[in-house]
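One chain follows as structure tokens, the form predicted alone.
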Amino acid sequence: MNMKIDILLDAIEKKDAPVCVGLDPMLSYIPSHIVRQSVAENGEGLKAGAYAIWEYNKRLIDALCDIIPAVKPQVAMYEQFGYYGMEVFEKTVRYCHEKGLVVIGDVKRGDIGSTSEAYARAHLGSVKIGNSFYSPFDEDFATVNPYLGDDGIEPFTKVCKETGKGIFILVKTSNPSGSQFQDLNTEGKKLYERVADMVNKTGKDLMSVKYPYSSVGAVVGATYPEVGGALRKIMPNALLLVPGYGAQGASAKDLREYFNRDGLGAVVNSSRGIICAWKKEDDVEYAADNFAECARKAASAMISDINSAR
């Protein structure tokens, strides 16, 4: 079995990028000549939007596909668009892997028993139908909620088990308000410390047969470097799985300690600095026409960026 922690860690040495682009498009990213050509094709409505985000998508990944390893489509920007917007999820998560990219739903799904096995099968396994074996969405990783502990956590450990996928469980997030409850004080330790604790004994079952990782990750904002680096040594075999970088704030040199001495052990997202680098350009419409060269553009620069931190 293809372990696809060990196809994400090939991809980031063999690119020298450990990076990944967030595929979270609101229409608003969108230029509005994308957007104006759905309407026409599909007419107003659900499906133009979805569309669009969808053609938007597939420049996007041509542009992008030679240079870095992975992508994480936020699902939620796909659900707001109903039953076509789950299409285009689909339809993006398919197209990524034919162009080589490792996929990471970003889903964060949280839920027990069997409510959080189907979300499992529906997002890294396969459900059976008669008698075959059907995969809805088949990324290769997803983002976990711990916070139903591990009822919520072994449905999905279990399916990575059976198909060589991974998750990110989520740790220590990068939005402002996340320390309300993932900064608490438990018995000597801080929450996220706890769960911290959990990915670390969780992943001992599921390590990489090349590289000293598991495929139990972790997501871990780029925004508390200083949090980073004790997380990095509570969890020496996970995967950081690292928002935040871009946009939210954080740059390159609060980097530094996320990364392991072999120079390996995080990826870094940006998503708004590299789909919607169009918008940053002075000629902003000769870059709406351009917008994939100018989100390989800024994906480079990053790619740049992050390596001189490692």
Contents of the next structure:
Protein chains: 2
Amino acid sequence: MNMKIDILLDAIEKKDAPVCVGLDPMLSYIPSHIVRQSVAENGEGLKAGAYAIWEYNKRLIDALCDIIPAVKPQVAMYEQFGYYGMEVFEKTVRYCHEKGLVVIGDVKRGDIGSTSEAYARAHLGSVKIGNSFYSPFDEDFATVNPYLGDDGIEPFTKVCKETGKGIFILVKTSNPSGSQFQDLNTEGKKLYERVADMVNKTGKDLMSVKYPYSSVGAVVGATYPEVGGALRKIMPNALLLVPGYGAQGASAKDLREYFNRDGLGAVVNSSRGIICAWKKEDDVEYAADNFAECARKAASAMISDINSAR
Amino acid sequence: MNMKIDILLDAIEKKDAPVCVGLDPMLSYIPSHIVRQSVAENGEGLKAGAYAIWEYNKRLIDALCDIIPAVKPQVAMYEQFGYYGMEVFEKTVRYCHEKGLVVIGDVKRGDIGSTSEAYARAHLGSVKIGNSFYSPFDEDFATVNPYLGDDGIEPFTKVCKETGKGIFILVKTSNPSGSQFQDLNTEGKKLYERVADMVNKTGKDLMSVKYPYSSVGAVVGATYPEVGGALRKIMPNALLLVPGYGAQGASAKDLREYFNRDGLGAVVNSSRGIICAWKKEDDVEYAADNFAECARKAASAMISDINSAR
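Hand over the structure of the form predicted in complex with a further copy of the same chain; the form predicted alone is what we had up.
Then the entire complex follows, led off by the chain already shown.
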């Protein structure tokens, strides 16, 4: 069985790019001619919104797939268009796979055991209907929320063992109030350190044989660099998924401590900074027609920038 | 604007039933003749699974709608059938509304601000496409995860202010490892007490004018009764959404402290205990044909049991 952590790290090495692009399309990011065309084809409504995203995503994926190893679609941006949005989420995952991209589903799911099992099947596994198994959304990795403790995580790792897939547990998020609970001192340790211990413990059984990394990684925001450095040391075998670069304010120099000495260990995400790059061009009208090339240019610049930090 | 908290509490008073039923259908809960028929109509695949649930739900809702005030569909059970499952989730919410039921979407979403905004729109609000607004899933309440702090919650309360809808923040969950992080001592307070403080603070601006309750409630599991009693006192104006009764092990006597002196303040949920009641009958073959009546009988018994505790 191929482990997705190996496929992801191979792709990072081959493309020399420890990054992923957040496919988090708000309707306001999408050039208006694409939205108008989708409304003309699908009628005004949620389907038109969802299919505008689909058109936008396809062109972004085509323009980016040979220079980046992975994408991280944020499911909320699809869910906001109802089930049509979820159809486009599924189509996006499949299209990324066709183009050789690793897909990290940013779903932040987490619930009691039996419910987490359903989420794990939905995003990383399969369900049995009649005599066959079907994989609903079929991402390679998913992000999960730790608030419910071990038994909310176990169903995900169980599915990872069966499928070779992986998870990233939210340890320290990039948002301003990420500190509110996560940084609390809890009987001698910060809460995020306890969640980091969970990552280590859970990840032991899911180690790659090729790389010193586990299929259980951690989300660690780029916006708290000292914490990132400390967490890097606490979780030596965890791949860090690092949001917060670019639009959220962090720069490459903040990221030096997120990498291990092997130059691996972190996958830095940018969403708006890449998929919305066209809006920052001087000639916005020209850029709207060439949004995918603008995204490619921004991704290339990001890769050079991040590589300067490792 | 009608506040959904008033509609929910009115319905609890009128039906004398502080309960909700978890519409959390696993395929294994559904009598096999319904699954077979769905496969015959839809072909083997995710659509057949989703539509088996839809058929099952409709009959449960028909049998329950005059005796219960609310349902709590667990979205994971729908998500596991991909976008067809999400279509059935939406259909279920709309059908419940037609039948006069309040719908609590058990979605446990939560993310950084801009992403939580998309989730809030998806489940409680609307999105603008062209010149009109569309409400994707349109529940009345949604459960949310607090791990990302205030700025992950604010987009939900903002939508609640616009729509009259509400949320339940996860404070203390019912699962065995719910204690792992939630019970940690954090600088003089348990973590769940700090989340309870967040519920109080966030709920102040969203008070009902008719009842002493806020549109911001709290999820407090039935399986830790001492904690439930303590949290009841810390959050006097929060409606408690209480999972864990029945199949998860808690009984009515455990729930006395979850209610306020007005006999209100808690909505106790049961899922498997109601929707799977038919499987506990002696004549399982007969019960499979009459699963909805079995659910009604179980719900009536649950209501009497819970009422003995308040």
